[in-house]
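Have a look below at one chain only, the form predicted alone, in structure tokens format.
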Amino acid sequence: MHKYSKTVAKKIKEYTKVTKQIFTLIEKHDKVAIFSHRSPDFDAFGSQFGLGEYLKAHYPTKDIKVLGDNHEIYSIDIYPLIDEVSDEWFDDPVLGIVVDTAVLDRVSDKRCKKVSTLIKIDHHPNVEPYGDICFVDVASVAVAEMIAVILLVDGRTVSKDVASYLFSGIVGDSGRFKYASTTALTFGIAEILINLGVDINYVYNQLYVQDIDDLRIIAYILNNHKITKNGFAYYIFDDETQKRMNVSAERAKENVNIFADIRGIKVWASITEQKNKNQWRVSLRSAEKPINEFALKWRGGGHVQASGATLLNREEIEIFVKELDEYIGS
């Protein structure tokens, strides 16, 4: 019998019933598909591949797939490529598990709607309950943290690779253990994963080491960012700038946290044009002020200190900036 901290032991007890329900459904299905949201982040991938590798190890006769979008930067370098299956693969009964996705419409692979049974595992506010099992824990810093507890309840061997995937998701969604949503449970789970063989230096290098080419992007941001009177710092990467600098929209937004830990900056964001979608994507971060409800008003949402939003044209940028600055000052 493993000995865990009181915080971890309490959470394990809390998760016992739903974990049994989840694994009962897994046992009943020969095919399992694990989905997540569009524009996947560390928690999405960490949760998907952590759970996927665990199930593949303990159910070698089942057909288990991790489905969705690859990422321009994270895929291959950090995480494996997403599996590919034909539409016909879903003709048989499939158990779908959607992680880290509050709203079903945000799932990157729309074939999730073709599964015979669906499980939702998420830590965002439950604005859209869905699935035959809808398991939401808003107190968790990351879905990867939730998956880790679920696997502890299940009680079978957790490999170093699985632990590393889950650790990466926790690191990503906790802002390297800095966000206010980080709890004693977060550190307790991190300790367990590290004891399972996670190489902290390797994970951090994989997640955060940048290329020399990134210096050009950083230089552009430092020379072109703006800060409002109430402490909102932001930079804009329009399509013309992306082409001139040979930088993708995905790469352009990755340096949003360049403004973190700067005295006087309370909220910060990257605003990148996605020409192919006729929209502007906003990655929004905050030191203290809750921003998820504000982001919700701009076709987005997310966490208290880390959210996203969508703007439809350049004119909306000015309105967005003005309203956010007023919100910070209120």
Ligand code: AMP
Second form
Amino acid sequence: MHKYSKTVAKKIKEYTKVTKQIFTLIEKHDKVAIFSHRSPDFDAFGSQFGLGEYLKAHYPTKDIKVLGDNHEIYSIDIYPLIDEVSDEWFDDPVLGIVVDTAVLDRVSDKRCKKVSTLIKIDHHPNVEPYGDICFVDVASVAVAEMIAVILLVDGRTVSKDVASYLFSGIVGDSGRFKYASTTALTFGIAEILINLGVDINYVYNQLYVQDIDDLRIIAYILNNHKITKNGFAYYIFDDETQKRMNVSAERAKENVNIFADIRGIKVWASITEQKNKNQWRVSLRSAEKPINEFALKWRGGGHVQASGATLLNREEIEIFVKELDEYIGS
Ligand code: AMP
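Could you output the structure for the form predicted together with the named molecule, given that the previous block was the form predicted alone?
Below, the chain from earlier opens the complete complex, with every other chain and molecule after it.
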């Protein structure tokens, strides 16, 4: 019998019933597909591959797939490539498990709608309950933290690889254990994962070491950002700039937290043009004031202090900036 801290033991108790329900469904299916959201981040990948590897290890005869989008920066270097399956694969009964995705429309692989049974495991506000099991814990810093607790309840061996994937998800969504959503449980779970063999330095290097090229992006941001009257800091990376600097929209967005911890900056964002989609992607962050409801009004959503939005043109960017500034000042 393991001896966990009071905080971890309490969470394990809270998750016991739903974990049993989840594993009952897993046992019943020969095929399991694990999905997540578009533009996957560390928590999406960490949760998908953490759960996926655990299930592959303990159910070697089942057909378990991790599906969705690869990432131009993180895939291969940090996480394996996503599995590939044909549409016919879904002709048999499939259990779909969607992690870290508040609304079904944001799932990257649309075939999640073809599965016979669906489970939602998420920590975003439950704006769209879906699935035969809808398990949402908004108190959790990361879905990877939820998965870690679920695996502890299940009680079988958690390999170093699984622990490392889950650790990367927790590190990602907690901003390296810094965001307000980080709790005693986060540290308790991190301790357990580290004791399972996670190489902290290796994971941190993989996730955060940047290239010299990134300094050019930082220089651009420092030279071109704007700060509104009420403390909204933002930078715009349009398609022309991306091409001129040879920087992808994905990479340009990565530096949004350059404005964190600056006194007087209350909300900050990167606004990157996605020419191929004819839209602008906003990565929005806030020191205190909730921004998810605001993001929801602009084709987005997310967490209270970390959300995303979608804008259609430069006129909308102007209105977005003006309304956000007014909102901060209200
Ligand atoms: P990002 O800025 O892309 O790192 O996303 C921050 C958070 O907002 C994540 O939890 C995303 O899942 C969520 N998010 C980003 N974009 C959208 C969107 N268009 N709709 C709903 N949620 C989003």
